[in-house]
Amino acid sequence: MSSEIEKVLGPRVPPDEFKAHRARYMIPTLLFVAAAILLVISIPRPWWRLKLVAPQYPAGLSVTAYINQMTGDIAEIDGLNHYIGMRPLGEAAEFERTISVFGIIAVSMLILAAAFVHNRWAALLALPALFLPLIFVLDLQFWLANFGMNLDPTAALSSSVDPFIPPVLWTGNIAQFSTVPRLLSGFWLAMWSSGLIAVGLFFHRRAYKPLVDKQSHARE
């Protein structure tokens, strides 16, 4: 059964050999539970905001996004893009939104089960976590150029405004708003832990590769 074990999860370290070089398997263990806390504590984070300025709005509006709600002058907002035919932003990622908090969980989740896993499965269960910012971004991006591009010709000022993409890193200009993206503190935090991740992979990689190659000549 050991050996069926050691087949999925990886060699087990000896314990006189975790005895001799204990920093070397707890580093990649402890920077993984570390990610994997950062990447919880970014749930309850705002991770990006967007605001609208215009002489018309001189104090501005801006609407924040969580991984699981939007706040802010929504329906403000919502009342300017109904004029051009922009759908309300309450229809954007609904799916990702749902599945959001339970998601960053068993991505945290899977964090924790790399650390029990020796082997090269260890990547492939942080992935996830990895390129969860990147993931985010581009999700982001996606509806944003959904939005913008998908206009109801038949909405008032539709003749007034092109189909247009508001980038979700950088200002850009609609007609005479500018809209003024930023990164917050849930989406750094996501950052950091990937991060964290990637350090943790390298010393994983130094610590347990020895013992699979050792498992992998014992067998031939």
The other form holds:
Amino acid sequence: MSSEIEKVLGPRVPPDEFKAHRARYMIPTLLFVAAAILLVISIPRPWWRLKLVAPQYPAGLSVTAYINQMTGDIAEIDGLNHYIGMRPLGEAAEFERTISVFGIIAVSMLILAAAFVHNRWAALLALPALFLPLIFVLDLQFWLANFGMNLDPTAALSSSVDPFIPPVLWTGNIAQFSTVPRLLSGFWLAMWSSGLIAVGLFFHRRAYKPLVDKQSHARE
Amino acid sequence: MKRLISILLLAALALGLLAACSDEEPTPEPTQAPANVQVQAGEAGGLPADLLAVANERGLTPQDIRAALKTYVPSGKMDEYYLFSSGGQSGNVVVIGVPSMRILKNIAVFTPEAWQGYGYGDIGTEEVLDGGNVDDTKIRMGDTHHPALSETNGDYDGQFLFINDKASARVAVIDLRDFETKQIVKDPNLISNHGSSFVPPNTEYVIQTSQYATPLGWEYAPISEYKEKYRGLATMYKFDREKGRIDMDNSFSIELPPYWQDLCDAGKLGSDGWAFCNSFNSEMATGGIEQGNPPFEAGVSQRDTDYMHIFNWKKAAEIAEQPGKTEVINGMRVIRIPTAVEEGILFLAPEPKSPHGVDVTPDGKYLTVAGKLDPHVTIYSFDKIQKAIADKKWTTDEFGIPVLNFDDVMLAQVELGLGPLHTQYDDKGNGYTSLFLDSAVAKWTLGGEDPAGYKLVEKLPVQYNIGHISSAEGGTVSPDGKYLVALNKWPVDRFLPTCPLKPQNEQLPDIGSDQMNIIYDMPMGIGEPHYAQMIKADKIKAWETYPEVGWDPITQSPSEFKTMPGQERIERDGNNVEIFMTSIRSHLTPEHVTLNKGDNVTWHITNIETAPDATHGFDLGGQNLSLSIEPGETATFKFVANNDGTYAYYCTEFCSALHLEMMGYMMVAPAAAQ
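Got the form predicted on its own; could you also share the form predicted in complex with the partner chain?
Once more the chain from above appears, this time first in line as the rest of the complex follows.
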């Protein structure tokens, strides 16, 4: 039975070996746990903000993205956007926002699970968390492009404002507005999480690779 | 173990970083020049040390000091220009001195105003207001938009000012000898106007066009009958300069398609006799968002072009005199569309969709149409329009009105920025266009016949959301340049907060130098200005006092109720009582007025003062009354003494050291005592 488990989850660490090199086996586990904690902490924190600055809005208007909601001057921005025929912001990434909390918890669980998997499958389990910030940015850019490129051609200002793609990471310009984006703590937590996972995977491999090699030798 | 510690430290660092990483935005920097720019002696052109200290203490930059020097008008000196600014829904006209931007007067027009005693006391000024009643509804507000100074040979002559009320399609005449409203006329067939008021170069007419189309006479018709029944109008109010009044009997209208005409301008010099109006609903959208239809704002913006209306008002005036060419509707002669087409009075030309202002250049040769939804101004050539008309090169719209070819009449387009609304001109061949969305004024060159000569020169940010602009003598054949007033809708961060209703910001850009600069911000806290016109101060010949004692300002002639010292009396005829009173510093004569309950009282007061400034006001406790009786004026009010009692009347204007003593008692005896 135990050999069946070891086939799937990789070799277990013999107690003597663990006692002898406690740090070697604890480091990846602790890193993964820390990464999972950071991800969970990021859930209620803002990830990204877009600030819109125009002459008549010297203090700017802003929309702040959390993984499951958007806050800020949404009504005012939607009000302005209707002149150029952009859909209401509430229609963006509805699916993503619905699943995101469970999704991040699930991704965190996978990292924790990775700590118990001692073969190469651990990397696969950690992969979603590792690429989460990238996925976030790409998805956001997808929606910005989707909204900016699908303007209602019958909108009042359609002869003045052509379809456009607001950049996620740097400043853009649309009509009299500049769009100034900023990545916020939720995103940076996820980045730290990714970093810890990457380092964790390195230590994970260093700790368990010899055991995995030994296991396969034994099979042969 | 060491490694473990370092990892834990790393995690702690991450958390620490998180705590330190604020998601809050830094407070936005003030958009003005930083206050800590110290003025150096050299920069300020050798300012004396004490002045330098003042400048530095107040945080003024050299630019601020230049602006102050250009706008400050010291005590005892006068401004160079009068600016007549509409007050929007205050229903008034605000008179401002330029360049000081000080408010000189708030002229009551469509709304009662107690300081001027305008619209109180049943007769007199209230009768002026009653001229604008709609059916049997007393209208006591107005939405003033576009003031027009009377012109002679295309120059402001300083005699009269006309202003429209958009809400009820009315036009008022203000006499600039005493800055008072003399007449309000109501268009019998329209319920809203916008392209008003504007005047041809010799003010033969005051021209008004409709905004929102309705059936003529605003009678009932379901919106489903929009195309069949709803119409616009251009109304030519005949102006009798001698009488200083609009002559409704000699006025007439031209029926227009229901395209929602917007702003207009009259031709001048070579284009005199013609007028030009934009429109923004050639789609003939009928709205109905609540029924799932596109809202008006989308419906009226569907087509790429709308129509500039071009009409020959001089010819229309001749046609209107001919029998059978007009139809009398609600007492007004109307030239119907088929007649207008047949007689060659009315033409259309495509223009980029939903534009705002159309402004004729000082030489009368070109028209600038501001795009509003289109980032360009489009310049049309009057000669090209005339050629296209002569060549009969046109298609027709569904009302049979000739539509000239855009390419045949358009001369040039200049891309200026977002939201071009209104254009004014200077004396150096430049145009200035307000850009609402960009919150800027664009300066561009007029290129004459050369399309390549029309070029953007410079853009000046203004604060914020600019609507109209007004340059010195800007609507004439010889504009002065020098000053431009930007009538901004949002002050945002410019003034001490008086939220949530904030003043508007009337800004003064200096256009006399090579580079435009804002040199003054004036909070307009008594109305929402739309357009304003600026006239050289010496053209206004305002009276110091009324020409003779016993003057009726409504008729601008001697009053039949003039009362001189010794003639004061109370006349009774049954329960009709007529009081003839005089006022002089510091008494009102008589000082006792005894009435019976139920008396109908007519009360005349003549201010027998001849000294300038010696105005007396008059309030009577318990009555909704306020009079301002300027030197020489005879004012009249009426009321029914419905309540017995003892009342005090007094002079409201602090006229002299014994002002408080300038009073009297009105005793109304109850029925039993009679």
